[in-house]
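Single chain ahead, written as structure tokens, the form predicted on its own.
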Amino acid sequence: MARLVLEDVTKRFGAVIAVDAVDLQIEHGEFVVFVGPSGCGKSTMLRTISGLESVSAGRILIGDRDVTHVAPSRRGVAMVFQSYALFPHMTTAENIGFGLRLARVPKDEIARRVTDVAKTLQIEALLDRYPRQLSGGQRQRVAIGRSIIRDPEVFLFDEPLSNLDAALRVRMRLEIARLRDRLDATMVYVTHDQTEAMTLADRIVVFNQGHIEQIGAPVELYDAPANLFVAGFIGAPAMNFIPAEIEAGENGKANVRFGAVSLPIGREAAEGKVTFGVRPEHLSVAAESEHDFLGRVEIVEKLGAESLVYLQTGFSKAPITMRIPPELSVHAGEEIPVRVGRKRLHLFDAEGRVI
């Protein structure tokens, strides 16, 4: 069973700590996605798992083997890179089977396995073509096929779709989702694209400055972020953050106040300054008698299935983003009444931790 375990893994480049004491367990067959901003350590962590980077401290285990100092070719992993790295003078079939040729696998066995992989990826008709004759999506399938044919215990994907256009990314995302259902292998996938992370992952690992901020299922991270960083990183458009205060309410319960707005939070809480968070879809245009605040429309982005409205208010320096149905018409310069959904409130203390 290809269980992947990282024990206190650290990677330094001189004085720079790229990965700092990471502990993580990935179960056999699990699809785990690493996300985070550029320079957060997610790709370095992936390269360390693959053996392309040596660890500065800690251990890496695949199944029951300690592979910390094992050569990449002997770890039982296969890596798909952002660049396809196909040999231009080789056909699709030759590119896919190249690793088996190096391992001196018999030609008839290579041909059989190449055909099986091509069927899995639906590229049987492309086996005689050269990379220059393939589209970006087809080249990426060939690169994935080259990894599949080795029958690895762990697949590592390093932003494999970032070079594709938007439509191709959607199609390839579906292909990878189908692939994960067909292969009995552990998969670790690095991306900065939240949509890829939310739609593909069993669990998401959020990296920041070499540390893991939070690990959880996509919906868990979206609904219950552990801190300001995760709350702001997961979700598009991002959560609105508003400077606020906790004040005493009725029956011993507390309220959160920002500007002239005071909302009950339904429990006791220490008074003081906090950051109030609310996602764009948890704001709505309300009747005058039910609104919490007025916002002046600055920009409206009409996206077809929805519209994003950016509001200027007296209590937030940054515009407040609200998601509304496309049939609801609002215009720049208009002042509209807004209501905050009571069931989806987020509060963060001065250190950015969730309250």
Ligand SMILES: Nc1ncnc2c1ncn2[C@@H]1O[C@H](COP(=O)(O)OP(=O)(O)O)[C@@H](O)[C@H]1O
The other form holds:
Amino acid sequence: MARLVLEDVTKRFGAVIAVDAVDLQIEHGEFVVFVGPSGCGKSTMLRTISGLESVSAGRILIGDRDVTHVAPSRRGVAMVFQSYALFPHMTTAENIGFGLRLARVPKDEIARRVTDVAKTLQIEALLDRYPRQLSGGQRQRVAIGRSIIRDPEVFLFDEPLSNLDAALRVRMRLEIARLRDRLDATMVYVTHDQTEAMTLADRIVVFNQGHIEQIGAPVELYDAPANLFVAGFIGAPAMNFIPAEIEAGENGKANVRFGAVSLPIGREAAEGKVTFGVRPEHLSVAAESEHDFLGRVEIVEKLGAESLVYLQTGFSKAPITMRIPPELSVHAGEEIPVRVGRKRLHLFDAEGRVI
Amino acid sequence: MADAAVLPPARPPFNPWPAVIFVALIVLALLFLAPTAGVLLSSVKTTREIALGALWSIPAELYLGNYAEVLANPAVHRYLLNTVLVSAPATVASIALGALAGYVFAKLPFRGSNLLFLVIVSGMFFPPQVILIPLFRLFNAMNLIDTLWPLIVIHTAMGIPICTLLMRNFFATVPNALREAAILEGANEWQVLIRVALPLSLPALAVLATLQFTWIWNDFLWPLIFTQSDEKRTIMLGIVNLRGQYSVAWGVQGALSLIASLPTLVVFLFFQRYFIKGMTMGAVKG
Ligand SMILES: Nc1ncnc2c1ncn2[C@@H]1O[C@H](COP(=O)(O)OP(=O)(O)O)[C@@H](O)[C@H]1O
Ligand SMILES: [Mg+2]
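Please give the other form, namely the form predicted together with the ligand, since only the form predicted on its own has been shown so far.
What follows is the whole complex; the chain from before opens it.
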């Protein structure tokens, strides 16, 4: 059983704190995705788990075994690199079997296991090719093959799909999902791609400046972000943030006010300045009588399945983004009535914590 | 009438430079080849024909007696053997040590390693004359004069700077991710070097092998200093020695010169197929 536990893990590079006292428990068989802006320490976190970097402080446990000071190859982890890191002078078969050759596994057993893995990944026809004779997607498969052949307990993926073009990325994403279901292993996957994170993860860990901002299931992070950072990071296009105020409403419950708009939030809250957050899909074009505010259309982006509208308003300096059905015809320069969905209102205090 | 709008392709103005450069290169090539051609010509002439002063003429007949004489000479066998006994181990040792040092400098840097690297590479700029006398006294004290050992040791040592420089720079182009991937697969540092870094550095190894072998094989100075007896002489001294044995043996000397340059040619031809670039392609690019 390969539970992965990080206790207070810290990694410093000189004065830079790349990973800052991270506590995390990943259950056996779980698929956990690390997301966060570039430079927030995702790769460093992964590399300390793999053992390629030593920790500055803290403990790492894999399957209840303390591996903090165990050599990388003895930790039972396998890593797939963003750059694939295939050995250019070895064929596909030699690349996949490299670890077994080092472990002096008998030749016929290596051959058998390489063939098995190649079948799983549908790269049997490529076994005699060199990496330079493979396409990006094929190289990715070989890299995955090399990682699964030794039956690791924990898989580490560092942005494995980011070098692929968009169409291929979608296909490989599905394949990784399939792999996840077939292999009985714990997986940690680093990406900055929202869709990959949302679709693959059992749980997402949002990193920022070396520490964890929030951990949760994808939908949980999307619907109930714990703070401004997560609210702004998860979801594309990003949530709209509007400076607002809490004021007393009816029945002892509070209202949130921005500009001339005052919306009941349906619960109590202390009065004061807040940031009001609303996702683009929770704004809609409304009938004149039902609208909350008027916005002047700045730009319309027609994406086919939906359209994104950017509005200028009196209460927000940044344009307000809304998502509308493609059949609604909205034109730049127009003033349109907008209604705010009442169900998903996000309020954040001055420190950025959710209220 | 649409054609009227199309201008005839402008004729580029005559550019004399390619022609000038071409001619200059031909002249240079001839100048470089002339001595070789002279040696080749004299090696297939009889001593008598050379003595008549016809050094540059086409020989009256193809006379192979000089080659037969050289190849039958047991002293020449000894010279060739000695040269191999110096060149082969010194080439291998200097490249091996350079590869080890280069790997550390490229992949396992430590505090002060850059400075140490500079110190090692600066060894390239020592003129041999400066260290000649101390080395002679050193090897004399060790009782190694008139053996091949000083030659092997000196050529190995003198080769380390260039080998370290070249190997370090080549290893630096081997992506770090390859080393890390190998380590995760269970390789130790030595296995990373042998199974990943070196196979990817065949071009550098081939260049160094050719360079080192040629340089050591053709060396004249060090064997002149450290060997005295005919049994320990290397081939370059042997060519000169032949002059002493026979009065004016231009033909024999020419033949031996050509024979002496064959091994370096063979080494070059053997290794040149590895002088290819782009071995690391496909390692880390998408
Ligand atoms: N080997 C290193 N030496 C010094 N600083 C490093 C090293 N590796 C990473 N860092 C720093 O640690 C921080 C986190 O980097 P990284 O983990 O690569 O971020 P991410 O993968 O999230 O983009 C960055 O500020 C980066 O500059
Ligand atoms: Mg990274």
